[in-house]
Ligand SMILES: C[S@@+](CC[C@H](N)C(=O)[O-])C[C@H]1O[C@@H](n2cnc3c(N)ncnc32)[C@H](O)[C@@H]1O
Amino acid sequence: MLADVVRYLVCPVCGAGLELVDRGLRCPAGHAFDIARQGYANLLPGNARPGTADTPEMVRARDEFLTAGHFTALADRLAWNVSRADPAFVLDAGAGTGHYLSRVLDRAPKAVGLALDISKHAARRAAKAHPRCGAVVADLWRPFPIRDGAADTVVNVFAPRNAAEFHRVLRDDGLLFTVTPSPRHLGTLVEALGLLSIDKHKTERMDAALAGYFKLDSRQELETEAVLTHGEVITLVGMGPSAHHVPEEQLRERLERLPDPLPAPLSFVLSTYRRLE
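Kindly supply the structure of this chain on its own, in the form predicted alone.
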């Protein structure tokens, strides 16, 4: 609920603290922001645009695929990693439906969490993902509507990484947990279906982008496999960036040449970074 995390929030207009007032958030200067009936708050500044925010169709696909348990091994490993830090406040930057944050909070019973995403469709679901989770619509490339040093940990799963803002909102000894796909992710499906491939230097580029703000603390690779029906493959593609590049009709035509169901390799890189002073 937003009530659990409002003390960590700031006004995106003037930077002052926010408090709950009726069905909204308000700062001392009078800037006010409504809380939607689904429980999330939109803290995008008035001149912000959603841009590449996930569409309702992408959010539905992601919720369906993740709820089916295909990425459970990843969610459990991430939750275990974060829980070892014993956080009180977890920020999930680019949280989507709140699936991963919910698993983290299940594993960290003393923590509260905030799901940050630019998609209001994702925030609707994230607001209900866990009893100790609040959800806010915000742009990860702008200053986060969060107090300096408020977060014990930041979680970032398949989402943009704003190193400067991660550094600002983390406490002095805070940790950043990232998840990225490895070049082997969905390997057998990429060529057959014309999906976007993963840059083989993605991890190195991420380290370079975070340098100066964070140092690598540990890194793990998680390799597993999912056996997916053609319908599940369509859902998987529909929840990610390949949805913008491979029309569903074309995807179905290509799938007709493949077995049903078919195995899909899942490969992830889980990295933990420590905040630099």
Contents of the next structure:
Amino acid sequence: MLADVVRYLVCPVCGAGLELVDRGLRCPAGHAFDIARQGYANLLPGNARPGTADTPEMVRARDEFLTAGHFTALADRLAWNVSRADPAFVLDAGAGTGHYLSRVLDRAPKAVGLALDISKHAARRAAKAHPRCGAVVADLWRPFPIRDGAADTVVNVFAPRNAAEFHRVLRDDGLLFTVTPSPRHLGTLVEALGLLSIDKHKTERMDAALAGYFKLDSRQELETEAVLTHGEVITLVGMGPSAHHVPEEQLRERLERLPDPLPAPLSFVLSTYRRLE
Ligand SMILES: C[S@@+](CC[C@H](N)C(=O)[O-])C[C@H]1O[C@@H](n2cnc3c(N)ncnc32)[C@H](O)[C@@H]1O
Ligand SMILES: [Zn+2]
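Could you present the same protein in the form predicted in complex with the named molecule, rather than the form predicted alone shown above?
Time for the whole complex; same chain goes first.
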């Protein structure tokens, strides 16, 4: 619930602490933010444009796909890695439906979690993803509405990374757990379906973008195979960088030449970074 994490939140307008009042959040200067019926708070400043936010269709499709269990091995591995740090407050930056945060909290019984996403459709689901998690609509490219040093753990799964803000909201000894696709993700399907291939130097580029704020602590690769219907392949493509690159019509045409269901190799890189002073 949002109440579990209000003490970590700050007003996006003036940076002061927030308090729960009636059906909203309020700072001492009187800036007020509604809590939606579904339980999330919108802390986007009024002038923000949710340009990259997921649409309701994208969120629904991802929810169905994740619930079907195709990424369970990934969620379990991530949750296991995070649980070993025995976290108290986990921030999932770009949490989507809260699928991964909920697995993490299952394995970390003392922790509370906050799902941050720019999509209110995602936040709506994330608010209900786990009894110990709250959800907030916010932009990862702006100052997070979170206190300095509030979190001991930041989780970031296939979502934008703001190194300076991750660093600010983490405690001195905080950890950042990222998940990114490896260049082997989806294997031969990339060519067969004309998808954007994953940059071979993606992990190195991520290390470079985080350098100065974080130091790589450990890295694992996880390879599994999913057997997907054509409909599920379309959802999976829609979840990735090819979403706006290959029109769905074209994707359907290309899929017609392939078996239904078909095997899809999944390949992920799980990285753990330590916050630098
Ligand atoms: C590929 S999805 C991953 C979601 C979730 N981590 C998962 O794996 O199911 C990327 C997420 O980042 C969110 N997102 C994109 N740009 C964002 C931004 N500037 N600020 C906050 N969230 C953003 C999207 O709304 C979406 O939920
Ligand atoms: Zn304020």
